[in-house]
Each structure stands twice: as C-alpha cells, then as structure tokens.
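In structure tokens, one chain follows: the form predicted on its own.
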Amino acid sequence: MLCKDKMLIIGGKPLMGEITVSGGKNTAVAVIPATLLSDEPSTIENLPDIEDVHALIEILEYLGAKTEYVPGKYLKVFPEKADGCNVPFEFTRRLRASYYLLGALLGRGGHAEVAYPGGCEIGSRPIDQHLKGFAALGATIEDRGGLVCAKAEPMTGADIFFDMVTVGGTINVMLAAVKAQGTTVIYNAAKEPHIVDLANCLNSMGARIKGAGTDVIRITGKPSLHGTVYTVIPDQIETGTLMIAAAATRGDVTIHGCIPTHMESLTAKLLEMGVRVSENDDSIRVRPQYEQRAVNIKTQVYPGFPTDLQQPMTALLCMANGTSTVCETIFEQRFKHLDELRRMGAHIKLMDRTVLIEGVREMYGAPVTVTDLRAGAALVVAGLMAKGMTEIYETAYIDRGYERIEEKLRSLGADIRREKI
C-alpha cells in the first residue's frame, strides 16, 4: 500500500467519554455488491466511510452502475446498466471482499469474471468452499491465470455442505442462490452477525431467506428482486476496539450504537481480566475495576471470540498481571504485529499458533509498522498504553476498516494525530 502520513501517538492518557460507532465494514462490503441483483435502485445508509467502501464504489462504477455517495449518510446504487461482467485485479487487489462480486454477479447475469482478492496478508484464505458452492448451483468455473470465470445458465438451487465453517463462502453463496431456480440449503453455514445483517438486507429486496443465524440456511430463488433502502447495523469490530483501548488506558468509555449481545465473548474476557463493563440496549460502558490479570483466549468462529479482535486483545494482555495465552485457530499468520509490540517491550513468545503473553509494568513508545488492518488496530492500542511517543507507519491498512479512528480516540482525550510524510 502506499503510505501517506503516519500516526503519532503519546500515550498514558485514560480514555474518556461518549462515542458513537460507525456501520459494520463486514456487512458493508457485502451488501455493497447486493444491490447489483436487483435493476431497481437501492440506497444503504449507516455505511463507514472507509477505504474499502471507496473501493467497491469504484467498481460498481465500472461496471456501469451510477452511484451516489454522501459520506456519513448514504450511498445510492443505480444498477440498471451494470452490463459488466469483469473485475480485473487492478480493482481487486485493494480488498479482501472483492471475491463477493463472484456471487453477485453469478446472481445478477450468470456470468462473473473476477480476479482473486488483495487485501491483507495474515494467511491461506482459499475460495474452494465458495467456488464448491456455485458448482453446486450448476456453475462452471475455470480459473484464467489468476481470473475466475464462472458461468451458470441457469442456476438451480441445491443442498451445499460446506467442509469447514466459511463467512466469505457463506455470504457468496446467498448472493448467487437468492434468485437460482429453486430451494438452496446450505448446510454448515457461518453464523455472523453480518451474514444476518445481508440475508435481512436481501430479504428487503423480496429475497426469501430463513435461517440466517444459524448454522442452516434456507433460500427460496426468486426471478428477480426490488430495490431497497437498507441501514447497516454496527460495527462489531470498531466496537470491540474502542472497548479494548478503554481497558487498556483504564479509562472511562461509554459506546452508543452498538449491539452489546454481539459483544459477549469479548465482555466476558473484559470481566474475567478484571474490567467493569456495563450494559444498555444499545450501549456498553467500559471502566478499571482491580488490576487487570492475565487471561486465555482461543479465537472461534462465532459466537466465539473473533479473530477479527485477537491482535488488538494481545496488545493489551501485554501489560495484564500473570502469563496470558492467545491461540489463533482462524488464519496462521495473523502474528505479524508480535515484533511490533516486542519493539515497544512486550514480552512475548510465538510457539506454533499460540502466543504466550508474559505481562509487564510498562511498554515504551517506538516507531513500528502496520502489516495488516487489525494488526494496525493493535498498535494504536499498544500506542494508548505505551510511555512516550509511538509512531505508526502505513495507516492506510488502518483505513481499510476504522473510520477516521484517530479522531474518535481524540475525542475521548487521546493525543493523538497524523503527520505527513
């Protein structure tokens, strides 16, 4: 990525205030590509405006939809001439989710050529089980040097077994099987809160979607489906952050706009460390309680304890009282950020995929660089902790997924900012 500026943070100041999250990126970038299954126009509110929505905006664009994007308020889709079939890697390499145009424009026209997906580097991420899934639907599927191509005329719903837990094949499958003819099952389906979130966003569009949320979902294909006007719930992810960066300031936080059910693994951890956190419909307060002690958390698909939060967990159990344990069970290089926080004074060791935590008093600032989002996320946690001045280099992977994060944290009296380079 290229890098344009970088964040300097001195940290030791507890967090403090009232902060209001942005909309989920997950759901973002898949019902982004939903509007494509339906000519009618569609407007979706409560989006982040964050990096990979730009991106997909793009390439909505170029596939012949008008959009119009009000950052903070809407985006409106107008999909009626998207002729377009092709999405070639210059477009795809800028986000992981870009493999969800496979199963929209499955959806949309039968035909989808997609150049397989850039984001972030933090291990295999292999799109078998979503490719196993259009072949079922009567897809065939050749991959073009680095291109998939998938054609299915037409599509006809049909019982899919995933091999393994899929959130990306879970998603792309709803895309594609919502207008197959027929009844898809798909069996072993992941259960997110964002996989609930697209099937009541298609279901606004008169797709017939029952079981989302459970590990068996029900598709009944329609011809064709209807715009709509769709508000994104949350984000899970930022929520959990801002939690995080308020224990690990000890500060005082309250967040507004969330959905604390969704937050429950990352709750009950924040308790058993020693955390109060109190609860609304639709808000969490987090503040210090005793001195934080050490825990052990293994990441799950949900609702397990998210990968998505194991980075910027481990930065903060790097000052916990005791050893701490965090097992990755999601993705096997999602560690890249342990010899960031080394860099700061955390006392870590790596053994396979577990990583052993062994807490200290007091963490130094340090200049140390961003590899992927979450690892960023991490960072600007162990920033907020850490003695001195810290400086974050390539903040666009920050961008990817946090809407103008260093402004929020601000806000809640971090000193934190962002300097040209």
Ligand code: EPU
Second form
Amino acid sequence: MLCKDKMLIIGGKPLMGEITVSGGKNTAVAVIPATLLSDEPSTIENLPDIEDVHALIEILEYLGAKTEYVPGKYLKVFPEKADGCNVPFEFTRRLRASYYLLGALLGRGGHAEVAYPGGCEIGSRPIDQHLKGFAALGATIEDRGGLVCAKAEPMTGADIFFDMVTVGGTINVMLAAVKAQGTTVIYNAAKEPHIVDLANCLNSMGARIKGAGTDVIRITGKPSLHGTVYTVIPDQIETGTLMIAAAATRGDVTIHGCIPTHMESLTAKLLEMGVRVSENDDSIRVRPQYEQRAVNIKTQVYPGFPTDLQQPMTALLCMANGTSTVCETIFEQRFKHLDELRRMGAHIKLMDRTVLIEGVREMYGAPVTVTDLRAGAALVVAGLMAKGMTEIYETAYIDRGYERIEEKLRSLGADIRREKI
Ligand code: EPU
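Form predicted in complex with this ligand structure, per the form predicted on its own context:
Every chain and every other molecule in the complex is listed next, the one we just looked at coming first.
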C-alpha cells in the first residue's frame, strides 16, 4: 500500500474527557452482505464510516443493488435488482470480509463467484472451513484461477462441525444456511459478539437462528426473508483500543455507547495492571494510575482476550513495570508491529508465538510504518505515550477499521494530526 498521508503524534499528553464509540466493524461487514438475502429494502444504522464499509457498498452496487448511504446515520440497501453473482479481485482485495459475499450470494440465488479476499496479512488465513460448510449444505465448489465458484440448487441443511473456532466460517455458513431447506447445526461455532449481532439481524429479517453466542447454533432455513431496520452493536475493538490509549497516557476517559460485558477480558487485565476501570450500563471509565504492573496475556476466542487487541495491548505493556508475556494463539504472523515498537525504544523479544516485553521507563517518537490494521492501532498507542514526535506511515490500514481516529483522539486532548506526504 502506498498512502499519501502520514499521521503525526506528539506524545505524553494524558487523554481526558468523554467519547462515544462507533458501530462495530466486524458486525457491519457481516450485516451489509446479509441485506442481499431479501428482495426487500433494508436499513442498517450505526455503521462505522470506514473503508471496509465503503468497499462493501461499492460491491453491492456492482452486483446491481441500489444503495443510499448517509454516513453516521444509515445505509439503505435496495437489493431487488442485485442479479450479479460475480465479485472480482479488484473489489475483494480491499477487504477480508468480502468472503461474506460467498455465503450471502449462495443464500440469495444459489450461485456465487467471488475472488479470494485481501485484508490484513497476519497469518495464512485459509477459508477451507467456510468451503467445507458450503459443501455440507450441498454446494459444489470449484477453484477457478483465484475465484471461488460455489453453486447449490437447492441448498439443504446439514450438521457442520468446524475443525477450529472460526468467526468468518461461522458467519459465512449462517448467511447461506438461513435460506437452505431444513435445519443446519453448526458445532464448535464462534461466540464473538458479532456472531450474536448477525443472528439478531437475520432473525429480524425472518430467519430462525437459535443458540448464537454458544458453540452450537441451530438454523432452520426459510425460502425467503424480508427487509429490516437494524442497528449494529458498538465496536468492541475500538472500545478496547480507547481503553488502552487512556491507560497508556495515564488519562481519564469515559467511553460512552459501548457494551461493558464485551470488554471483560480486557478490563480484567487492566485491573490486574493496576489501572482503575469502572462501568455503567453502556459506558466505561478508565482512570489514571501512576505505576502499571506487567501482566501475562494469551489471545483466545471470545470470551477470552481478543487477538484484535493483542497489538495495542503489547504497546501499552512496553512501559509497564516488569516483564510481560503476550502469547498470540490465533494468527501466527500478528507480530509485524514489534520491529516498529523497537524503533521507539521498546525492549521486546519474540519467541515462537510469545512476545517477551521488558517494560521501559520511556519510549521515543520515531518514524514507523503500519503493516496491518491493529498494528496501526498499536503504533498510535505507542505514539501517544512516547516522548517527542512519532510519524506513522501507511495510515490507510488504520482507516480500514477506525472511524476518524485522529479526530476522536484530538477531542480527548491528544496532539495528533495528518499531513500530506
Ligand atoms: N482458519 C482456518 N480455516 C478457516 C478459517 C479460519 O484455518 O477456514 C484459522 C485462521 O487461519 C485463524 C483461526 O482459524 O488461525 C481463526 O480465524 P477466524 O476465521 O476466526 O478469523 P477471520 O474470520 O479471518 C475475523 C475478523 C478478524 C479477527 C478474527 C478473530 C473479520 C472480517 N475479521 O477474522 O478481525 O481477528 O475473526 O477474532 O471479522 C481485525 O478486525 O483486525 C481482524 C483481523
């Protein structure tokens, strides 16, 4: 990626004040393709205004749907004339979640030709479990020069046991199975909040999904679904990133519009570090604590510590008192931020999939380059706590998943801006 601007942060200023979190990225990217499962219009509210959302809207238009998007308010999708079933690489390379078009188009018309997805390079990220699920529903799958071609007329419900817990696989099979004949049971299903949110959205369209949020999901297929008006849940990872940034700057920040129960694994670790965290129904306050203790973290599927917060948390631990370990169990290459953190003075060693962090008293601003979305979040956190100026290159990765991040941080008192290169 060659991006035409850079982010400049002068660190050391405590974040102070109140902020409202945006709608969830990983929910939004599932709910938008879901609108293709009906011929009736749907309205989706609380979408984050981010690149992944923009890319999906362009894909829906390319397939023949009409859309009306008012950022910050709603997206209306009119899918009646969405007759296309082919999504080329020029679209899918822009986001990982383009693979949800496979499930949504199979559900819509029993036929999908979707190029393999792009997205952040954080590991090998195969989609064999998604394809195994479609095959179990009766689809024939062909791999044609970078295109996955799936056809199923009709699809029939089946028992599907995933070899590992997969968020994308669970969502993709749900999207297809809601229109299959008969009952599908997904065993070893993912339990992340966005799985529950997608199930709620699909059920509001007339689908019959039970058990979302547990590891067994039962879906009774229906021949047609209707349109919906649906509000996506707040972003769990943006909430977590803001909590970490508040702790990193020894700030005092109240995050509104979030769901505190989604944040329990992070809250527990921050409390263990000695950071003060308090909760209300839909807000979390993170308060100053001079000394922060080192902790050990292992990423896990929900409700464990999310891999998406591993990188920003690693940045925070760079200045904790003592030696921390961070073990990444989900994506084997989610470590590209480490070299950049070292440039800023962090003492870090990578041993297999475990990062050993020796806390330092100070970090220093430096020119650093973003390699993936959450690496970008880690570098922003590091920039906020470092002395002097950090220049962050390849900011487009950050814009894939964070809405107006520098505006939000500026409103909390951060010295952060963008500049054209
Ligand atoms: N896996 C397979 N085969 C499959 C599917 C997954 O081997 O068919 C493996 C993966 O390689 C990985 C593990 O299973 O080692 C889990 O992958 P999962 O399918 O759960 O991840 P994903 O669907 O590719 C989504 C999010 C990620 C988030 C992970 C884990 C979207 C678009 N992406 O990815 O979000 O890290 O779940 O929670 O929802 C991000 O937001 O920065 C991000 C990368």
